[in-house]
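In the form predicted alone, a lone chain appears below as structure tokens.
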Amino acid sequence: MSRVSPVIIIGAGGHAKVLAGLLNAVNAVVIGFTDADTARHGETILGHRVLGGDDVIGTYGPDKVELVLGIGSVRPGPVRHDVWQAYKRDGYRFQSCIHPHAWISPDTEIGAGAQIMAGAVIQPGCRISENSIINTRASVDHDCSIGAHVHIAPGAVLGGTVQVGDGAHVGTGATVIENIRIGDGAMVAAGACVTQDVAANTRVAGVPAKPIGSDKSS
């Protein structure tokens, strides 16, 4: 992971804690993380302060720091794309995040500001693109097209030949098999198992799943 500023990581939560502790296994320089929960202001986490709230990165010009987004998802919506966008336009950087104990084939496209955490397997020919999860354990197999601002849960599975829309979230131990397509802003729920191609903005569960209602917010 090529890093050429120090980093600080948007969030305070959960998925924010995972990516200080990639980020150490690294030997990253973390500034600290910011929060807009005024209670967690001064807190530790893995030895890492939470400096305050966003406007902390202001301080800090765009040539002299990069940012991690630690916002996760839990389902499909707007926040990290909307966050992504905000500082993109003020000139920020967001920094990649690639676990050392992920395995990705050489040939991947990683997008700026993707991550992709501990245990996941990335096989040949795939894309992954900017401000994307990877998530704990997942496995994307050969030539899946991974689109911008995704959410691949905790061990969800994806065969061959997967396409994943912008903004969509496959749930945490979901199976998609081989050639579906998985539209924009679409969420897999967890556990599900997707054996027929999903429409954008579709919620979808069940083994086999199936369309539980839609999601216009996203």
Given for the second form:
Amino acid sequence: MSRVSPVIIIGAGGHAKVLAGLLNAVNAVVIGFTDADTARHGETILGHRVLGGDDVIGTYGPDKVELVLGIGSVRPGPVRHDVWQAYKRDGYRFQSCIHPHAWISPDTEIGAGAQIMAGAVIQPGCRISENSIINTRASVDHDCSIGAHVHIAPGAVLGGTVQVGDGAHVGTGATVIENIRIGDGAMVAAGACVTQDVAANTRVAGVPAKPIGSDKSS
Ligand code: JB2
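Starting from the form predicted alone, produce the coordinates for the form predicted together with GDP-perosamine.
Let's see the whole complex now, leading with the same chain.
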């Protein structure tokens, strides 16, 4: 993980605070946060100021700063994807963030802007695609493939050879047994135990997990 450029963290909520702690732990140069909520402007979080709205980013430009996407999610949704695309289009780069107390097999493919939090474990043969979060103490076993803009929430456990599609969300403390496919945009509720494939844009919950709806029906 190279730390050659200073970073701005987009968002100043809970997820951004966790990222600020990570960036402090690796001695990154953090310029500050931006937040859409003007009431947050001027606050200090873990030693870094909320500088203003996203217009601040433009005062630096893509050659002077890299970005860390600090807006999290508790369900599938377009926000992280859309903010990511907008800044990529304008030529900005997103730094990947890897906590020094994560254990990541050296052969792991890690996409741009991926965020791997404290206590996460990623076993050999895995791919973590761009802008995805492997959150605190999540466990990703061998040969898993995690798509782009995915959130594997704190304490979730994926058995070996699990495939998670783009934009999916695996909730806090959920378990996905080996060889399962989770479709694009699907949501696994917190604490669920997934023993069968989950179709795209479908929500599942419970032990064993059952469908509880889809994006199209909600
Ligand atoms: O376009 C934006 C924007 N949209 C929302 N630009 C910028 N710069 N900021 C934006 N925000 C801001 O993101 C909101 O004003 C708010 O301050 C922040 C989101 O904070 P919140 O704490 O509500 O959610 P979060 O996304 O940081 O964290 C959620 O997801 C995490 C993964 C929480 O539920 C956490 O508990 C969870 N761990």
